[in-house]
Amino acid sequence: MDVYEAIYSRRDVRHFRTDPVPDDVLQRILNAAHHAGSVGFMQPWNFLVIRSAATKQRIFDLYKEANRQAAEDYQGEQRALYDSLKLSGILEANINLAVTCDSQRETGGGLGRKSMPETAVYSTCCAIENLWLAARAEGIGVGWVSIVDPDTAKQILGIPKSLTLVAYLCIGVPISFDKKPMLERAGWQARVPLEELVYYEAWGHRSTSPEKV
């Protein structure tokens, strides 16, 4: 699978088979994550691999409460649609993975972070995307669960307070890879056309001709 095929067929997976993720496959996708670009080569990430059913259950309980609160933001048909969405594969996934960021890590000597310290988190997101694409190339599904209280999740997982919990991921052998993203297929949100998001030379300028700026 080439990189473009992985990008276009990557999905946020919520339905998993019971098959285990082979250890060598897990190591390859973690290594792909670790080879992401990072500002100043700081490599601010850590990866916490979770297989314990008891720990997964505690995180799932945390998800259920956050999901209940989130559902209250929607009304009518949108609420009904929200309630129909499967937004977590925590219990079904063979592996749960917490990805953290240490914004104060001394690796890289602070290069590039003076004016934009938030690039530590951005760099960690690059590692997550690397992992996701590598997983897709391996035939492994990944789902990002953001509907959890991060501070409580950190307490459950023993993550130091000084670190940022950037992502809680579900990783496993998928039942299938949908042709379209789940939220697009369900009618929650269509993909925004690229031409609506690209400007040239100055904000709001859609023409590719610099003379007209």
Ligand SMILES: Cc1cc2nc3c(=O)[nH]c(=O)nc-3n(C[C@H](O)[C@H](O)[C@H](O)COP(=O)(O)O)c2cc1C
Contents of the next structure:
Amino acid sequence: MDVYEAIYSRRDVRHFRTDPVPDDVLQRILNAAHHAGSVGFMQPWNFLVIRSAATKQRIFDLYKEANRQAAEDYQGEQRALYDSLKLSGILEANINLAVTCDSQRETGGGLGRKSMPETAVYSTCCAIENLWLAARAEGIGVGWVSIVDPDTAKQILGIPKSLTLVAYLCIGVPISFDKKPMLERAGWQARVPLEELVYYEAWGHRSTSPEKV
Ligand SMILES: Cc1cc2nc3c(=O)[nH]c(=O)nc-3n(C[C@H](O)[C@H](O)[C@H](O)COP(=O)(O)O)c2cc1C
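Can you switch from the form predicted alone and show the form predicted in complex with this ligand instead?
All chains and molecules follow, beginning with the one already shown.
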């Protein structure tokens, strides 16, 4: 699979088969994450692999509570649609993976972070995208769950307070890789046309001609 094929066919996966993710596959996708770019070559990430059903259940309970609270932000038809969405595969996924960022890590000597300290977290997101794409190339599904209280999740997982929980991922053999995002198929959100998001030469300019700026 070439990189564009992986990019276009990558999906957030919430429905998994019970089959295990082979250890060598897990190591390859973690290694792909570890080869992401990072500010100053800081490599601020850690990966916490979770297989325990009891731990998954505790995180799932957090998800249920956070999801109940999030649902209250919507009314009417949108609320009904929200309630119909499956927004995590925590219990079904063979592996749960917490990805953390240590913004104080000395690796990289602070290079690139003085003006933008948040680049440590950005670097961790780059690692996660690498993992997501490598998993797709391996035929493995990944779902990102942000609907959990991060401090309580950190407590449950024994993650030091000083670290940022950047992502809680569900990883497993997917039921399918759908052609379109689930949120698009459900009518929650369509893909925004690229032209609406690209400007040329100055903010707001859609003309590609530099003379017109
Ligand atoms: C930072 C981040 C957090 C996300 N959190 C959730 C989540 O809590 N639950 C969920 O179902 N999907 C979550 N997603 C997945 C998005 O809903 C998904 O990427 C988007 O709908 C586009 O679909 P696709 O990934 O299949 O292309 C998250 C994605 C990102 C990048």
